[in-house]
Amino acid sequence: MRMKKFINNPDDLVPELLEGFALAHQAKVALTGNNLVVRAAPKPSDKVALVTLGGSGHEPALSGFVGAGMLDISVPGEIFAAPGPPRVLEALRLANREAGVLFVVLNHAGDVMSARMAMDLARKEGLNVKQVLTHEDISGGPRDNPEERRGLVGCLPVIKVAGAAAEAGRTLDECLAIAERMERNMATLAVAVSGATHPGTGDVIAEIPEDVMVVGMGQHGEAGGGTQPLKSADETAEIMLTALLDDLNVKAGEEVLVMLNGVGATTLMELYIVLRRVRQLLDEKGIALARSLVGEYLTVQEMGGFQMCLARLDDELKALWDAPCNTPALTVS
């Protein structure tokens, strides 16, 4: 597959995309320091700040979650690569305040390594920072072995509820507890039907035959799970939802959030058809679809497929999910 993308010099790809991103959303975000994405209107210093890091190329994530009610700072790395610890530490210093900083990290080797080194340095400087790690991809291994599970689009609900708690003036420990509760009660599974190319190199990330789908595909085209013949929307919805319900042990009478995240080339038409079947299956099991979200939030360039994230909700998490936010990728009024 030959890469066809509107880019300039690959070496300038990330700074150019960040410049354009900030221009497109200048009422919500700005660039500062060493290309850190920050809120255009800073949060009051007596409220907990939220910081995250991650590779570029997954737009709108993760910088698209910066804004009122969600993140205060995003540290974007190079394409599909974690930023180095010095830039992460720069962000933690910038966010530091008496109320504290909640540091949201997705479980990928590079992200975790940079986060660990930055946290060590932050502690030596006396910064008031606590970390939550998201690892909800069920294809990585069993629930009792979370370190093997990758962080996928489940970072969004974690950031959403923790960000709402921070805006409401909750303490750092309370924001951390809310983030961890959401993280424990969610699960994600991805399916891919076509691969993508690396925009910086033109290399093919994954090659998938025409009549095949891969259930358990990772965020960067990594395998996990297995291939099977391409199924219909209804059949795919049932395969994925069944696995997620089993993993979370969701029972009749409970309420859930279902998020369908297109990863680049799958249309909203397809995602809406899948959600329709998800609702039917949940109704059959006596499980309430309390909230749903469909769109592209964490992508893999032009990869075809989607991630299904299922989260068990309680009254507090529902209220925090419904709380106002104003970011480039998600607005709740």
The other form holds:
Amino acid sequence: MRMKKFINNPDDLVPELLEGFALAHQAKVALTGNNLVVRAAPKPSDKVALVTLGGSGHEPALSGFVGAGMLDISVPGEIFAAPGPPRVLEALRLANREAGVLFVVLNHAGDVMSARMAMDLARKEGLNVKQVLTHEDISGGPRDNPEERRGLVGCLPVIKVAGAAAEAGRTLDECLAIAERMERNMATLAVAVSGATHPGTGDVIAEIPEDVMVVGMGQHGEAGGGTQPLKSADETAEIMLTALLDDLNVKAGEEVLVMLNGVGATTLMELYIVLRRVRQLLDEKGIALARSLVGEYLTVQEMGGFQMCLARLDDELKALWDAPCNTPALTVS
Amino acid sequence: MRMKKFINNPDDLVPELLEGFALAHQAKVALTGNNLVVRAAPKPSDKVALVTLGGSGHEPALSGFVGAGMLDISVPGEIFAAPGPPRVLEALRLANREAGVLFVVLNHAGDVMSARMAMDLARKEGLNVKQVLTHEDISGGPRDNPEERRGLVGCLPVIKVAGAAAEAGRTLDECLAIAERMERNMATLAVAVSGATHPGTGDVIAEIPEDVMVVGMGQHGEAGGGTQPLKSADETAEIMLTALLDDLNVKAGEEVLVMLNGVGATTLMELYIVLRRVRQLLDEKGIALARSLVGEYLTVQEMGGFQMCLARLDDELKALWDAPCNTPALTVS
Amino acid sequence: MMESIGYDDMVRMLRSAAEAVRAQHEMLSKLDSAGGDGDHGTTMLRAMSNMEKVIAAASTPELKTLLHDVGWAILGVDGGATGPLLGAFFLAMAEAVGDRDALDARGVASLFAAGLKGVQEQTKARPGDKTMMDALLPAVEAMHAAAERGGDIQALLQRAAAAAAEGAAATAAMQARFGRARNLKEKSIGNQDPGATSVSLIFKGFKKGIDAHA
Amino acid sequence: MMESIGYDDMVRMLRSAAEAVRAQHEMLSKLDSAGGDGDHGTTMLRAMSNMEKVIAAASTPELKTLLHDVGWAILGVDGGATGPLLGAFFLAMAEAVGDRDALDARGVASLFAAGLKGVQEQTKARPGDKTMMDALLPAVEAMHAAAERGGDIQALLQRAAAAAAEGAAATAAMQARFGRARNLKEKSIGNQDPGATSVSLIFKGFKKGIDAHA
Ligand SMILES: Nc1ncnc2c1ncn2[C@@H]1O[C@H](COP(=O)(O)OP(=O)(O)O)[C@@H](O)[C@H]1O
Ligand SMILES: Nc1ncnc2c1ncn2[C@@H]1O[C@H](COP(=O)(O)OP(=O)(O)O)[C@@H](O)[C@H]1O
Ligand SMILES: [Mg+2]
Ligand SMILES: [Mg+2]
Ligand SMILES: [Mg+2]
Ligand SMILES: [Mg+2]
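The form predicted in complex with a further copy of the same chain, contrasted with the form predicted on its own above:
And the full complex, kicking off with our chain again.
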């Protein structure tokens, strides 16, 4: 059976999708010769630049966050595979400036390795780059073992607040501190109900039995999550929110952001139903749902499921979250 | 087998999803007591108001287009079912103003009937309402038989340009003329590769055999389309674009808008690949791809497939398309 | 022989129609699955329970108010094609009944004829198009013929129910030209139309409601 | 007995390694499907053809340039874990080879030891963690031992290939602690590690490349 995707030669997936992406969003982004995604209108060079890297196949992430108020450059890799260090190094060179470069890396083995190597080379060249690592997937292990925690959709709030800080003219160290504060104050959990097909190989990347859901599913259908009977929207919301609140130790009176990120086949309809329950539960606990974001931001092809990201907000983070941005995947005006 | 959706009692689908929708987008929209979706900040009453109606389960459509620059009120119905005339009439009453109300109706039997009845009652009450009907699905029949043509994602450009005209203070007749000009100059074709589940009943709403795609699929998986072997992205793009160009009789030197609307499980990755091919084909024909829009705007649950909407643009329509808007599903700034 | 019906009879008829539909709603959805979107049973269920609520809440025993409220309540169902058509049916009857509080056989027949006209204002569907019209029109015509022949309302409702059932059955052989099923073209042949089937159930219910009390 | 290798030998070794990997890339992806994301074979294929292109395009016959370009070309593969690790291996060898244009057995052993160190700078994985390290480390150690015992580079590569194959086979019994497969926890036991298998194929290729010409 052929996979039911509108693609051509699987070897051309990434260049073809990037060509269409740049075309669709030509007012906001552009492609360089070696497929780095940059802003159509570059940020003034006296402001800190933001760079990230990551595998493709998760559209709109991560290149969808390139634009005013968020990223300056994204380095897209192959399908589900981090880009190699040479292109990452080129991106860092391209972004380099006196004000400095903040490099946002999601905790996945390939990304981290590629980033580390590029950072080593960048430092040798005297580039002014600092790195923030996102690892907020609580299914990976306890909070004090951050290396085991993957980076999921939490990259978005980190990029958003650090991007806003950069736009506001904050220094590299300030941007880094803001990114790290956001990072420390967030937690994500994913649930999946149905698998997806790897568009390059045609392999099913997470087969999930009937009547079952997997809580703790990784960004590419990596196994390891807790399999349990399918639950209602309300029950699922409660299971996930409870785990996240526990992990972050959120107390009554605090303010939070909740992001619900559909990973593919799960509808907005469902995410809205879940958000409604999240609010009810937070109300009961006296925690304020200060901000929310519902949509598809970091997908896993046509997988069914979603990621719930909870983040504790302070006044500064809230203001940065609200700051305008204008990217293909997120616009705040 | 239970359907793999995060829902609760199927009877509560619509109120629950609307509650979450309004919560997620509270800066832009609000819910009235009887679940009309209105703007959070109403438009000045000296400007024409835009109202639409339609079944739920197609999120973000249609309520996702309520906000500055587009709709004033949307009347969401049950899952895949038009709202009854009483709530439509209430929406028309709520929107009514001296400047008038433009009522956008998609050509589906239930919507049309409900709209007609509400319009009759509205006229009896002396409300100042004019209606535009969208019916751009070329699979329904030839151009001179518009009643047979369903309204698909073409509602979006119509709402966009008419909404921008209203915002600019144009009269009701002008807004209507603009909406009708956009409507006459567009054509849509849908392709589906995999079915979806009706969230209310659990029924599969379009079973599509392996290795097959259906060109001309309706918005709810209504049968009637042409079944053919699954094609590559490039071939599918060509089949669809050729049919649309033919229907609209677009000539070299003209400018078009192309919208690719993912209906559920089909990824942005695929849509970008298709858009890239659309541009190549238009280039070959000397037709300018003046604008494009790629995303999920009018979905059919987790169905796999997409709608391609082609629209001929003139300078005025282009300017209205580019005008700012700020709605849950579309933001232009 | 029942020569006249009043408010209470109408209430019985309506309640019995609701029961008849409720008993068969799964079958109705199944019929709709074949060519439409499979929701007709659910929609009819909602329409009928809206109707029952209105009946239970009625404060003044006026036919006009009853029929109007029933029509409006059915319109309030988000039911695609069904709501507006069936709602228009009752609204037109309310209009026609005026301030009468009792109806003889001719009165009943012309009341239903007015209902039919209300539906026809909403749709161009004609007999043979495989819609609810294929049950409704023969039922109303049968009423008219029965009223010409004599004054018994039981007989009149009996004829109407039989004609509606026959009309609904005949839709199986038709090709749909209205509603979602028309997209099926020739493939729509073979299935009985759900809307016509509902109408026949409603007329069956009207008859039963009167019979049970006669 | 082969006492020394130069630029042409290295080219033969690398080309033969590419062939060995290419012949087995489907098996490599299959191994990766069990615990990872099933792309290891594809990634290795890309890495190897990048390597071949660089070799074909080389203009000056210097070992240092060759190894550096190979390392950089492999890094250029968007290959998740594999690119950086394997790339680092060759880059570190390039650094270590300096401007030598020929290597004796000890030289070869220490060159590969430098490569290993380059990899270790990129990952904390140790033998027993079920990664490519389980093939690479024994292979490099076997080279060292072989070089101590005598100067035959063929024998040295023979020992290295055998040790890598053994190390790769042993990963089947291990629980993954690095890479995507670590998410599987105990369930990762039973499958041979794809990265270790690649390394053993590469060493097999090195040996064959020399043997064929010796
Ligand atoms: N234009 C029309 N005119 C008359 N009857 C119609 C029309 N469209 C649909 N119907 C009737 O409605 C029935 C379907 O009702 P229902 O399933 O409740 O609505 P929908 O098709 O909107 O889901 C059809 O079987 C048919 O009898
Ligand atoms: N942190 C690590 N240290 C050492 N080797 C690793 C590490 N992570 C992965 N590997 C090796 O890489 C192999 C997987 O390679 P590949 O599939 O190409 O990369 P990815 O896992 O990113 O898809 C594993 O079998 C393992 O041998
Ligand atoms: Mg990979
Ligand atoms: Mg319906
Ligand atoms: Mg129906
Ligand atoms: Mg892999």
